[in-house]
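Only one chain comes next, encoded as C-alpha cells, the form predicted alone.
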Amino acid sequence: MKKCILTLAATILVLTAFSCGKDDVVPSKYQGLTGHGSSGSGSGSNTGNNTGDNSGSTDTGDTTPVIDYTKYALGELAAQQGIKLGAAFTYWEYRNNPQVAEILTREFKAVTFGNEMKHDAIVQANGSMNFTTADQMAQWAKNAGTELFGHVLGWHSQQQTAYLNTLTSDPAAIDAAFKSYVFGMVEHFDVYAWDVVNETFSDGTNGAFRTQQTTQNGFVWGTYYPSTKDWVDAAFAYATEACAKYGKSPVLYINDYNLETDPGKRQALCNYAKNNPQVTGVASQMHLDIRTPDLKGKIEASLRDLVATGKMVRIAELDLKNNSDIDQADMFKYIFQKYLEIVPEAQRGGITFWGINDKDSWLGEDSHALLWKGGNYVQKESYRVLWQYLCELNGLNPYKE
C-alpha cells in the first residue's frame, strides 16, 4: 500500500512539472529588455504579477516573468521592420468563421482575396462585370483598417470561358475583352499593389512561357495572342495605362511559384522584370515543403536573385507543408530573417501568408501549413516564435508587466 501511495505521489509531481499555463515563460535572452508599452491591439490586462501591499506580508507566488502575446499585434511588429504583413482569405471564411475577421483585424496590415477578384469571379457569362462579392470584402477590409492587395489581373486559370469562348474567332475581340477587364479592375479597386500577371512560366522548361499546350485548363489568353509574352506585355501595358488614367500608383507585380526550386523559371522571371520597366515588383509565392533538400539555401538564393532586379520584392503566398510545429517555426523565422537581411527596406513589398488556419488551407489540414490550427484557432509555435523574434528586433518587452 505504501508503495502505491509513493508511486501516486511521484506521478502527480511529474504531471505538475510538465503542465503548462496560458502564457510562456520568458526565455533568458529577453530578460532586461526595455518595453515601449502596449500597442493597444491586444486584449486583456497588462498589469504586473505583484499587486498586493508589502506591509509585513510575504509574497510566496511565482514571480517568473511570462510572455504576454496580447501586448502587440504581429503585423505591427513586422511593420516596424518595414514588412507589410498580410494574409489571404476567401468569402466563405469571411461569411462563416467570425474568428477569421477577428484575426485579420487584430494581426495583419494587408489582405488578399483568395478567389474573389479573379476573372471568373468578376466577369459574367455575358461579359459584364459584377463586383458585389468583392466589394463586400473590400468594404470590410477598409473598415478594419487593412490595406487591399489586388489579385489578379492576368492568370492562365479561372477565366470566364463561357464569355471568352464566344469571342475566340476574333483575336482582336479577345484582346479588347482583356483590356476592358484590366481597366475595369484598376478603376474599381483601390489597392496598394496588383498581381498583374500570375504564374506565366512553365514548370521544368528552363523558363519557357506557358502555352495552351503546356497548360491543363484552357489557357484562353495564351491561345489568341501571337505569343504568351505578347499577352504578358499587354497586361503590363494596360495596367500601366489604366493606373495613369485613373490617377493610381500601385506596385505592379509579376508573380510565380517554385522560384526557389526551379532556377530556370526564376531566372526567366527576373530577366523579364529587368527588361520591362512597367514591371515594378517581383514576387515569389513560396508554397514550400519542409522535405525539400537544402530548402534554406534555395530560399536565400531566390531572394538574392529577386533583389538583383532592382524591383520591389514580395513573398506573396507563404505556407509550408510540414509535420512538426517546431520545424515550421524554425523555417518561418529563417524566412523573415533572410528577408530582412537580403531585401533592402526600400525594396520590401511585404510578406503574405496564404491563409490563416490549417483547417482552411488549400493544402489541406494535414499539411500543417499556417499559423493557427483547429476549430478554436489556436496560435501555433510558429506564430509565437515569429512574435518573440520581432519583439526582440524591435527592442520591445514581451512579458507581462
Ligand code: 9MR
Contents of the next structure:
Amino acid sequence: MKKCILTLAATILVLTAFSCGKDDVVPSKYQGLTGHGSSGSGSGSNTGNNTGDNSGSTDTGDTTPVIDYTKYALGELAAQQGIKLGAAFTYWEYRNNPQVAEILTREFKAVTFGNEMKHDAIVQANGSMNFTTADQMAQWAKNAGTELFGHVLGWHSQQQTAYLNTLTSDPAAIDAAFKSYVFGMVEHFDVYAWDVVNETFSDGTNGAFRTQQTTQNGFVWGTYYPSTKDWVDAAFAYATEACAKYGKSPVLYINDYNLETDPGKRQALCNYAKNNPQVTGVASQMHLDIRTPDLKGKIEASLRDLVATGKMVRIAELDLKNNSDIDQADMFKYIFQKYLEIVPEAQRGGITFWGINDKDSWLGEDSHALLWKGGNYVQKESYRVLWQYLCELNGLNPYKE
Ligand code: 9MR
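Show the form predicted together with the ligand, please, the one above being the form predicted alone.
Once more the chain from above appears, this time first in line as the rest of the complex follows.
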C-alpha cells in the first residue's frame, strides 16, 4: 500500500516537474537531445540505478513518459552547476559492499575518507606514520577518477592518545608532534582541499574555543598551547608552510557542526576566518535534523554568513535525520537551491554527503539520513528529486529515448 502511494506520488512529481501532458511521450523541447555519456550512465548496471521502489513510472508500453535516471550521473549534473559533489566512505564499507565503489565512481566527483586519514588511523603508538589503508583508498580514488578531500589535520577526536599522552608534560613536544603530523600529511596526500581545523568551537558558549574542559572526546591540542586560538593559528600556519614547501595548493578549511543552530559559534568561525588570510575556506558540516524548528531559515542565514567571509564555502558532511523520504527530498533540494542562489560560483567549494547508504550512516539506519538505502543500495526519493532538479537546471532531457 505504502509502495503504491509512493509510486503515485513520484509519478505526480515527475509530471508536474516537467509540465508534461500524459499524451506526450517526450516533451517537444527535449526531442533531439541526447545524454552526454557521463561516467557509468546507461551502464545497464542495476546497482543503485533505477532500482527505486517508486522510480517515476514503469515501462508498461503506454505513452506515459518515463524518466531515465541512468542517463546522467548526479555528480555530472551537479558539476554543470559548479558544484563538486562528494561523498564520504570508510574502508569497511568499501571492502564489504561492492556497490560502494560502483556508486562512488558513477555518481560522485570527490570522496572523503570517513576515518582513515584521522590522527589515530595514521599515527602509531610510537609516533610513526602508517599510510597503508589510506593509500589503498587513495589509489582506488585516483583510478576511479574522483578527487580526494583531506579530512582532517586538526581535531579533538580520534587521536593517537597512546602517543600524545606521553608528550603532554612538554608543550614544545606537542607542538613539534602536531607540526610534523601536518607536514607529513600534506606531503603525502594529493588532495584538492584540507579540513585544517575541525570543530574547534564548543557548543552553546557563544563561540568560545573548545578546551579540554569543554570536550569529552579526548585529546584537545589547544590545551597545550597558550590558548586554543594559538593552536588554530599554528594549524593554518603549518598547513600553509607545508603546502608551499611541497608545491601544493589545496583550499584550507575551517569546519564545524551546528553552525545553522548555534549562531554564536557561526559568528566565531566566520570572524576567525575573516581575520586569518591563511584560511581559504569555511565549511559547515550540516548534520541536520528535520525536527529543527525553521530549519530552512537557519540554513539560509548560515549560508549567507559563510559567503560574507569571502572564502570558499563548502557543505562538508551533509546528512539529515528524518522520518519521511518526501521531507528529506524536499530539504535536500532546498539546500542545493539555496547553495546555488547564495554562494557565487567562484566561492563554491562543493557539497559532500556524509556517506552513501542509510544502513552505514554514523547516525544509524533508522535516521534515514542519506541518498541510498538497504542491502541493494536502492536510490531514495531524495536522489531522484535532486537528479530531476539538476537535470532541469541544465536543460537536459530526463526522459527515456
Ligand atoms: O563518520 C565517522 C564515524 O565513522 C566515526 O565513528 C566518528 C567518530 O568520531 O566520526 C565520524 O565522522 C565525524 C567526522 O569525522 C567529523 N564530523 C562529525 C562526523 C560524525 O561524527
